[in-house]
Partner chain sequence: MAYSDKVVDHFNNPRNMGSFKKDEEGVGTGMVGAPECGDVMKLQIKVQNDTIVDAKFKTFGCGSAIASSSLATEWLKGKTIEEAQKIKNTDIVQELNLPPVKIHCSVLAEDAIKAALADYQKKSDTEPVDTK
Amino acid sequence: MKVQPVSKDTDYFTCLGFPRRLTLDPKKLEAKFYELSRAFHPDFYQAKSPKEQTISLSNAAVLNTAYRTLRDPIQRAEYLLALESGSVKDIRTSPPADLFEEILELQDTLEQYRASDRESDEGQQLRKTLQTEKQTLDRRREEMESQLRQLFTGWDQLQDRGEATSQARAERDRILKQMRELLSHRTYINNIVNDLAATIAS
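Taking just this one chain, and keeping to the form predicted on its own, what is its structure?
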């Protein structure tokens, strides 16, 4: 039997044989990935035509990307958003409105710390302030991830019901919009937390 190329139109969920759900069992996902990896592995096609060898390599690459994307809950949500409502590049990283002032102050503190003598009393004090800020932002990120998990459950329940009513479509759009907003805020907070961690560690 000849190996068939995975269609470029095939989404990652279909590629791995899963419905477009946001709560996936990691063990089942991994098992399916290994099962398909064996089927597509280039070693099985060494005696085949160059064309089939090329297809098997291409399929293996698509499969690897699909698995890496769906294995991570945040990447999975971003990918689903791209499928359902356009490019993920539309998700701009923006600060949560209620944290805007706080983040401006934090940027000032970061600049002061970078310019300070780290060993001085002032430097030590600024460092403590930054550590406290980082803990606050870590908690905020965890809250966002908790809200995202609730939205994932809501999305999956909506998909399971499979209703095509205008009410179901409105609910679907509401969930996608909230997810987009939360993912944008989470990415923004994540970047600041990483910057903070790197600055404090240096």
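The structure displayed is predicted, hence computed values, not measured ones. Whichever C-alpha set is largest while still superposing within 1.5 Å between the two forms counts as the rigid core. Positions refer to the first chain, counted from 1. First, how it differs from the form predicted in complex with its partner chain.
A movement of the C-alpha atom of I74 falling short of 2 angstroms is seen between the two forms when the two forms are aligned on their rigid core. Relative to the superposed rigid core, L130 undergoes a CA displacement smaller than 2 Å between the two forms.
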Given for the second form:
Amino acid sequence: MKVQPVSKDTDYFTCLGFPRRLTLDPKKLEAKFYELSRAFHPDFYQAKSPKEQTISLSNAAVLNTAYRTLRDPIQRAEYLLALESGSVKDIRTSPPADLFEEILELQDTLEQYRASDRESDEGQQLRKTLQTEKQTLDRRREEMESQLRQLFTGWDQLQDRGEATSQARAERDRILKQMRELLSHRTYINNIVNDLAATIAS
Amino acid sequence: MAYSDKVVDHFNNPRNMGSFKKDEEGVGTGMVGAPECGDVMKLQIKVQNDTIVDAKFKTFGCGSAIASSSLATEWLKGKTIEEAQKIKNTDIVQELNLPPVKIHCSVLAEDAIKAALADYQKKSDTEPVDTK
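Complement to the form predicted on its own: the form predicted in complex with its partner chain:
Okay, now the whole complex, with that chain kicking things off.
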């Protein structure tokens, strides 16, 4: 049989032969990836027609992206949201004003610290403040990730039941919306935490 | 990727960085974020007699996001509310010569302008009108 190109409409879950679930066994995912990689590997197509060689190469590329995306639980969830959000009304959540204020205030403290003499009392004090803030944010991020894991399980259970009731639809939209919100907040926190870590370490 | 000279200039010498008190009379605050990249932007306007007399911003994000909001505050000053509504992200893209991957930064700045204007209008609707 000749090699077939992976259709553009094929999503990464289908590509790797997994259902749209958010809790995937990383070992199974890896095994499937290796199996398909072997099947598509350009080396095996050297004796084939140029067209087939091109197809196998582009399939291998899609496969790599699919695996990289699904391997990471956060990226996997972001991807699923992008796939599913077409049918979720109003997935854009309102911006978390309190969190933004906090981030911008922290940003001011960071600036002060960068401009300060690190050895001075002021510098030391600022450094301590930043370290405490970072610890608090780290904890909040962990808390968010645990909430996300609960939502992932909720999503999977809902999909497994496969009900088409209006109640199930409402539940589905609720999960997706909460997931969107948590993933966004996590990104904001991630950025400021990385900035904090880099500044404290420098 | 290289930033355009204008982006670098706004980034190194940001105009109008800072903030007004939110509850100050005539102040409208717009607070927006880009969940995709985690950038956060706060843009404020100070309005007197339907004209924006001052504007300030604070942005946590990449160089393009800072430049977009810095430019936005420059443009806002002196404009009427109606004129300010007309600022489009594409104007910012053009002025700063933003590459396609940074267009979302200009969108964020437009959203921030809209949010600040909306906040001002909401506040001025509810604030008691001075009848002298």
